[in-house]
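Next up: a single chain in structure tokens, the form predicted on its own.
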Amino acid sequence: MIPILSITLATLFVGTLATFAAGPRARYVAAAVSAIFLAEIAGMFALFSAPALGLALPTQFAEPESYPWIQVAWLHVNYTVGIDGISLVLILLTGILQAVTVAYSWTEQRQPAAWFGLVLLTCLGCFGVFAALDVLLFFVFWEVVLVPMFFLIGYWGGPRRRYAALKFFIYTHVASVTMLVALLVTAFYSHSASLDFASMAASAQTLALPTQIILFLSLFFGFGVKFPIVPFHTWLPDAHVEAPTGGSVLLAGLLLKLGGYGLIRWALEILPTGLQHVAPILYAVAFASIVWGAGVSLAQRDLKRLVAYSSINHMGIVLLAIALYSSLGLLAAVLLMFAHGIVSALLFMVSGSVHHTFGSRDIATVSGITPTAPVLSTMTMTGALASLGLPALISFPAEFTALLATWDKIGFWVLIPLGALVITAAFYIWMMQRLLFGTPKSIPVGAHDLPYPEAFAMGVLVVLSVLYGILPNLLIHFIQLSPVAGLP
């Protein structure tokens, strides 16, 4: 068997080491990485199979690379890591969103070998996080996270950069301890033999009920605040609008997904039994984060918030279609996070580029960009389309599978995350008739174009929005070669 995982994990750690030591030449090291990311990624597609009957483990390959690690009388932790059709999107995911990233940075002058290499590290950890198959190895890829971001915001960020930093690390790390405690005591009170999935799947079944339905409330908490979930998504918002355009992008793109992957893979997979007894109590939480984030969005004149708070509206179909605990919701539920990390990272591209040329992000005080940057309002528009879920762009396939999905399930509540989507496109239009083809004004002398680093970046994302909009099933295949697709 290749290990290619460990293979693509090295390969990320040595080149994030490499950026970090390269100094002004930082850029160049970052772009071969990602390259070689993507080629490893390809590989991954390459060597994917189906699962044979019986599959117990998230796994394609022939069996999860697995060494001992901590062992001891009465702690048993392994370097495990393995993948399901899952983890393998998102993870073409994180390198689809690595490479642009550094693309659409590529002009960077403060400091540019330290942000390629936390943009980098960034990367590495969201990867360890989806291919990780033991609790502490995947919390440490968890933790990894949270601390290049925090710099990321805090450094290159916006006036208020140190207090929205440290808000988002707060609230996430708060959640993450509440994660771990939770999957300690699964596998302690469980009598799991070790902390891999596959041990903790089998031995979580004889917990009795209401264990089962405390430890998944905890786990759904300390996931859910990295969805956001409405209370919790307070600190989204302020970290978005300070964050540099490229931590925005793989805050929305990716940081986001890690709490939906989590949800599935440590919370519903190994407490299926919880989740179905609180599932009302998930449906309330999606719906309020549907509702609240369209319904604010609809409000916000800077544009960057708007595009922040139509993320929580996004997540809360996200929720919705996991709590609905059906391979059809599954199904929507991974592909809405895998469009929505392409959609996201193309319209925080796009404020950044609206900021950078324009000098605001105010909807109001600039209107009628057209006839000056016609490159960067296709780029708009096309972002704002797809984010509503027009056909033929990557939302529609899987908006319209989680509505499918909610009515197969729950009937007429369909008509919830429904009306959302009406207002979804309602603010969209609104921003784009007023930014786009307003009457000129705010228009500063010499304002350009997109550059072309920037052009090859929100570029690329667009060929994607399209290719996949309109072969979702180049996605669709991998996601269904998992354990879950065996869901009703």
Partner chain sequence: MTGPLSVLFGWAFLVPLAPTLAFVVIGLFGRRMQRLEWGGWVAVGGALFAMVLGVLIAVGEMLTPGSYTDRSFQWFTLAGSGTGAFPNGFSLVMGTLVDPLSAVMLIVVTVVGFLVMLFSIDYMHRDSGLPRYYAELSLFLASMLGLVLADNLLQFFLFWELVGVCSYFLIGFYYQRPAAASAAKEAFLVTRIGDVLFLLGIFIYFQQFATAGPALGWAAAGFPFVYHSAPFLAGIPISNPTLFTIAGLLILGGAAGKSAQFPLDVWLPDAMEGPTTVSALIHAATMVAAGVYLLAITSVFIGFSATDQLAIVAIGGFTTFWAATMALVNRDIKRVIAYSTVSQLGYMVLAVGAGFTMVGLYHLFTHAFFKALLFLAAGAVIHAIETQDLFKMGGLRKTMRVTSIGFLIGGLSLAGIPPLAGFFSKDDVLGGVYLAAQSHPLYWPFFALAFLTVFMTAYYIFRAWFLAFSGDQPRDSTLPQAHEPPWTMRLPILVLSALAVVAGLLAFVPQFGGLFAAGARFPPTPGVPPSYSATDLLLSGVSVGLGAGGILTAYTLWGNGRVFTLDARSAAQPIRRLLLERYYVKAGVDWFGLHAVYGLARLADFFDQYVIDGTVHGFERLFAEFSLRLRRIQSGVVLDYAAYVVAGLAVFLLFFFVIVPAIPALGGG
Second form
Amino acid sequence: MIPILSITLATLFVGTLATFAAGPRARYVAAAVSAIFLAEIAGMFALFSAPALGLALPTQFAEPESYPWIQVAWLHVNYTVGIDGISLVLILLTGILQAVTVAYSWTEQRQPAAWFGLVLLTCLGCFGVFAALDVLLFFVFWEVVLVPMFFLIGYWGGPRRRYAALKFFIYTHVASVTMLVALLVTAFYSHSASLDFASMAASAQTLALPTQIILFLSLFFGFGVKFPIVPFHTWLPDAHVEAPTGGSVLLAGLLLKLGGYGLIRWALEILPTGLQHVAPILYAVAFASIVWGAGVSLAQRDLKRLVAYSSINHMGIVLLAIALYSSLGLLAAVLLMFAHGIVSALLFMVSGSVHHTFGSRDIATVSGITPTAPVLSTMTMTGALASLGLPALISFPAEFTALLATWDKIGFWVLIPLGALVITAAFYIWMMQRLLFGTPKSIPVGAHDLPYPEAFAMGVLVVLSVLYGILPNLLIHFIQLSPVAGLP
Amino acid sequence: MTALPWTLFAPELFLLGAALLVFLLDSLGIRRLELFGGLATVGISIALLGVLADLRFAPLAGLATVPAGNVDVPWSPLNASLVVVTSFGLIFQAIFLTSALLVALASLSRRSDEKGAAIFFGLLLFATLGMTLAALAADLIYLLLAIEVTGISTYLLVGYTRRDARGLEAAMKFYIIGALSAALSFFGASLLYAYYGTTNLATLGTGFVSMFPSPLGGATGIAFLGYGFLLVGIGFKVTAVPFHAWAVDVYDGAPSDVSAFLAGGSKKVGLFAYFVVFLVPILASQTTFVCPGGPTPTCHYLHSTFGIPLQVLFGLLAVVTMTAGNVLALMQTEMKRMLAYSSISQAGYMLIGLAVATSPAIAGATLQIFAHVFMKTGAFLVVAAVAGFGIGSRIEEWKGVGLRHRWLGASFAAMLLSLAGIPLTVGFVSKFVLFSAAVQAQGWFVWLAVAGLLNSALSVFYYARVLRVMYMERPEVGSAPVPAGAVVGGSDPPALTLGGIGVGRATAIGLATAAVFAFGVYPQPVLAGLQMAADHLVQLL
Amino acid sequence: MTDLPLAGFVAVSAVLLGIGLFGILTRRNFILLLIAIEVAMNSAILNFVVFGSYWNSISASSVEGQSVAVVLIGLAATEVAVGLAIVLALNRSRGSINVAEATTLRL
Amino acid sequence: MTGPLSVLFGWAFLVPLAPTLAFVVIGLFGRRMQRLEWGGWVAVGGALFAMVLGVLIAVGEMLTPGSYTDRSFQWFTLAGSGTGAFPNGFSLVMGTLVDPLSAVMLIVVTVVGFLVMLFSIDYMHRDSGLPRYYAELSLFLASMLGLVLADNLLQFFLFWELVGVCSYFLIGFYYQRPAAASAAKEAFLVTRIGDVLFLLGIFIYFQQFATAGPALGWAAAGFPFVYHSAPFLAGIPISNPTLFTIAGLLILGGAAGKSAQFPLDVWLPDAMEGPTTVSALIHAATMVAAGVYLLAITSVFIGFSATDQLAIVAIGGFTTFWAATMALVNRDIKRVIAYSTVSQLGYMVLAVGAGFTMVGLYHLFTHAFFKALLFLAAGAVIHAIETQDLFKMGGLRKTMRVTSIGFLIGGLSLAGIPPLAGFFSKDDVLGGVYLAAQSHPLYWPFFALAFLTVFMTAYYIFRAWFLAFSGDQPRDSTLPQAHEPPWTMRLPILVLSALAVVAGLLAFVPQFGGLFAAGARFPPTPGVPPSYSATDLLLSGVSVGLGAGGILTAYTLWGNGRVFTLDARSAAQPIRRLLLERYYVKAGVDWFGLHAVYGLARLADFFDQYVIDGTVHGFERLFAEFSLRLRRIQSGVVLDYAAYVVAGLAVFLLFFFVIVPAIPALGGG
Amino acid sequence: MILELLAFLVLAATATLTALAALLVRELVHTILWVALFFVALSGFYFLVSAPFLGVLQLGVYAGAVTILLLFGVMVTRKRIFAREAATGLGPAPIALSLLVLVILATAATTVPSGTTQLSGFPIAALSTALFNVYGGWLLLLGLVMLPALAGSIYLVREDRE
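Next block: the form predicted in complex with its partner chain, after the form predicted on its own:
After this comes the whole thing, all chains and molecules, with the earlier chain placed first.
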């Protein structure tokens, strides 16, 4: 048995340190680390696909690696890592986004070593979150993500970066803390043998129903802020708008997924009864997020802010899909998270490129950029269309499945997310009309189309969104190697 | 009454020897900072090694075999033994000595022309000695006196700069509140003595089988009063709110190295005192003792009624302390005062251990204390180091410090993140264990964990704000003098050189930073030791 | 051998402590503060002595209370000495021993 | 069943694949090809291949009547967990299905597609961004063919969306014109509303069939039910008829969006901002007909519900009339034709709703040719004189003879003059509705509206013809000299003219007519054209008379260069204004979009920033204020500090002496 | 019996009043006199409860040494008592607080049995044996308190040469 997860973690860790130390050549190190990471992910897929390993078990984790970490009489914490289909897909997303972020910011001039190091550290944290199967380990990685992102926003960000970085840090930290309390209560009240996932999941079923409900709601708040759910979402637009492009990409592409993943792994799987009893609350919150995210997006003039609010909308659908507690819903949720990771990353890159090519992201004043920057324009259109759920692009299978699952479970309530789809289309289409089309206005002298690194990064994402849009089975096959298959 | 082997006191003797040697050399007219500092460092190091050796080679699980008296007649009010060596106490000794060692190391880098080097290191050694002795206490008076040794030494230590009005003001405040607290403590001790007829810690507060009728009969009020006074008197040392107010001014006014010692070291002795004084009544209320053959005039069991009220009180004290500390720190503009408030709130977290009073919670609180040594001592040492570059204590003066001096900045960032409880630092692990223990105890203690965690989230605000200033803002032109030899040019602010810090200080800061990370990643050995000590303590009491 | 009302002594020490606290809270002259602290300290010593005698009358071997008193008298004296040293230093540095005026360190 | 050409059925996927390849090639190498003007020819080549293969397949289908052939592969599958709604999981497939319906559509789409592509070569040669044009047009063609050949509703929806987005891009081809960009947006969003309804309809069907799946012996639930399940339908117990009704209405919503039926018709006239070729292909012949096609393929379910049928009849009938009225007064040649398209689509919907699915499709078939012809002819005019305003034209008959004849044939066909194509199909529609109304009295008003529209149709199209082509010379003398278009443009006009003449008659060819007679697939609603009974002949006569009357009226008012102006004080003036303003629907939609929706969004944004985030800030300020106030206790006066200590002491003592005794839990009480 | 009680009452009154007077009189030198008297009164208590050694110690250390120390402090600082004393920012709160503590203490004192109790002293030899034997640790610590206090105080009050 190859401890591939630990190896990956180690290479990422060493790679991050090396990047920090590499000085001006950091980008090459970062690129190498990304390449190795992708190779290791390929290895994971290979191991996962190998039938000899008998890994097609629905609720078990492939190759859990476990070593004692903190062991005292009353507290058993292990270093336990393992992945199932859900984690695997999200790890793939991590690898992809790490690589494209490095590529996109290839020409970063300000403190490049720190920049690439922090980017890698963020991805390391995300990988850890997706791989960890122990409460403490999970929480450690969960918080580790926060710090580099704080610095990424705060140092490289926009004019209000300091405010946004602080807000992001504190807001999400408060949520994390709530989540940690809930997990600890779950573990200790159910007399779990250790803080390992398996042990927690087994023992949590013994808790009294009211306890389960309260705990689930606490966990939901904890993970929900990361989602983010309305009304705990206002950290997101500020963080996104002020973050540098690479930061936004990771923030939207990966950090929001942490919330979804956490909710699935550490709330849904541990307290399924709790979930089922509070599902209406979750639906309500999800509907609110969906409608609110779409509606507020419509009013935005700042491209980045628009994309940020649209994330709230999309993650609302993810939440809805998770809350359905059905096999189809969970599948849709994971697929949608992956899709949103790719598409929002693309759109944030677009915002970034629009910003530094045209000096502004205000879609009401920058207008008609297509003749100046046709490639950028194409990327924008692909991103927007993918995001509004156009078939043959990556979001469609996901959104379709999510809505189907919603219909299947709660009937005509599906009209709410369906109606929001129209609004989603409206704000993207309107954005395209104002930004890309129309008479060119306030186009600065010397504005040019995408430079190669940016075009490459976006191109990769476009190709991926087409590829997975046409062949979603590439993901679905793996996602089903998880608890997805075990739900009704 | 049993005589203890002198070898057990070897660490203390080394400290005393070093202190006396310092004063002796001083009076002989030899005034070399390196010499005094070296003596102090060596003395503390040897003491620390001795303590560690005791911990390692003496039976960790059951050290208290030495004072046989304690074991033979546990309920005797006339037990005369003053000293007991427990693994819990030894751990605290190690904690105190570590803080002292870091401060001594850092102080080696003080300007060598500075006056009063002898008095500084001498008093430092005495203060440390007092703390280590306190950690041996089996007797309330002994404990309070040992604390007084530390107290008197630190009052003078704060004011040792002598010409510095701020330092003297701090010393004055420290002294007045300290003397008041001492008076209250001793008054409380006198009431407990009145009630129990003994000052032995293992007996005080227990539902004891008295061979003699207490003059106060069932009037537990007097004993309650005694505990109330002791809570206040020791609370001063702990910097529990509302007995904290002096601390901020003193940490601010004192030289940073002294603040480091006060925050990192000397307040812990108060916590130790809290543990050994109050755990007895709390734990006693959880156990049932029945006189053989039922209550008789010569054997009547007074069930301890102090336990739950004390736990509630400690819980409230913990919540008030951590919240007030954090809220007060939110808008602070002075670095040292901010650290002082943070220190207060950290004390609040530690108090949770007392409120919960299970052996996991005690271990957790001790781990928090252990962590705090590195974080807070380290942080103040960095403040002192940065002051060496002419950058003062106002937070806004710290603009860009993190970028100008990467290593100092990284260390300080590590300390702050650790204080804020961000993972991979020892501060996180300690909070995790502590709050886990509170949750594990179930009941209303869970709310203590919730309060603690919410507070630690609140605290992120002011720690992150400092990080923001350090890393995300450029120094204003002219606000920070550029030291000679700094690299000026480009868009980056001038870098500060490592040489300006001094080897001793750099080593101390480096050690603290390394500890913050090392114990943050792998706390197992320490935690296991602490847990064993806590288990043992609980059994002992 | 004397028979005396224990409650009376307790009351006296309580009153003394009260006076001490009153002094500490209201006096601004450092020397008066020292005196007030001494008054408070002595109330504790009084308790120790009185109850030392009481417990001694119960068990002839109990000398604890008075031993404590001895030590505390020494301690209190030392504290006064240190306090006076600080008074003198403060007087020299600030030209005033009014503790309420020393408010450089605040907020 | 196998026929001479049925071996091709398995290769039907090549039909959409050819334009797809053209799209990829142009998309990747378009910029390099632009200089060599290859792009257009690649697209034409792709379309030609698609046409040849498509027509061959259609012919093959004619030769093996009633057959259907399905080739599919699994798109993605979900393993079942043994419980829940899909115990055996389900699989989603993609595939091609050749049957009479798709054969008809194949002919329409590939033929018109190819001709329009060819027409574009010269029509568009002055424009920039041609690679984009051909790429998008090829992609459109591919998607449309994918839709036509779809073997399940999911795939249908997938391509349905894709044609929508191609339409969006093509309408907005002149994206620098704000009107074009705006029209594109409008088209996308209005159809999107329909799409969303459609999607929900699909869900309902899917769920219902998944539930019934085991009864049908399906191992896994799936989407391939549209055709496959039809034979089984009789065996399915309709467990929830209301749900089926709702689903039918939702499908109608989707169709109404795509086929621009009232009230989702507002986008189609505005879509004329796109190039005329696009209007001809997408907004006349193919994509807008997809809604009708959708109704046709789902009519098998819709037929279960009389409510649905009535709704469809009502929508179709009313739209027919509604759109025609607006065409009466318009000055823009393309918009007149566009309104006519909406109106004619209404006829088709009407027919499908009345139960005559194949009649609707028949009208779709003929309409595609004569409407494309009208558009291309209009395009040739616009190309020549660079205006779309009818009132500036005139006398073009002399300079553009082929064009004028083409337009005339198209117009006659549209007006329903025998023996042109339009006559037969429209007649069948009217006859069918008449027949259906016998048993459904509620259909009568809509029949009446549709009948009345025949007159209006003839009037407005000939008003356009007379304005453009009759007279001596253009009314606006500044216009460039008109000329006959080059062969690439003439050829499609000629071919389409021929088709507009013969398409109706083709139905009398047995093999071809068999396509439309293959209604055996739809047991509840036989789609056979009505027989020509006496009533029918009377109906036909009246209808032709109405058409002729319309033409005559038009000649009287507009013939020979005459211009009819309405008296400014005439009572009809407000009506004219109402029609010109499109019943103020457009203004209403714009108001709704800008003020209601956007206004709400702005309000929500305000709320988001100042109330939700304001609360967050409030907390921040609260803490800050609290901190600043609390900080005052740190007065610097040591006596205060001592007072705190004593106060703390007092509190503790009070706790021990007052609170503890009072509370039993603390040991008191 | 009565005599002892009477002595107790007199001493109690003296101790209380002198303590108050010491804190309240305006002239610092007078304060020192009242303090001395206070210490004497306390030592009287110690004699009364049969702790003569402590009485003597009290006289020596407090009435003697500490008083002189205080006097010295007063002379060095040469400051009169400030015109208005009780005027910290907290107003009358301190007085109320100390009264409150006093009341609570007095309440607690009432729970002590009000009858007379036998209080007995013991030979000084026993005390010294205990002090240097059993409680040697305390004395040791006292020494450790005094040592840094001595060194530090001397350092603090010493003038800088230059």
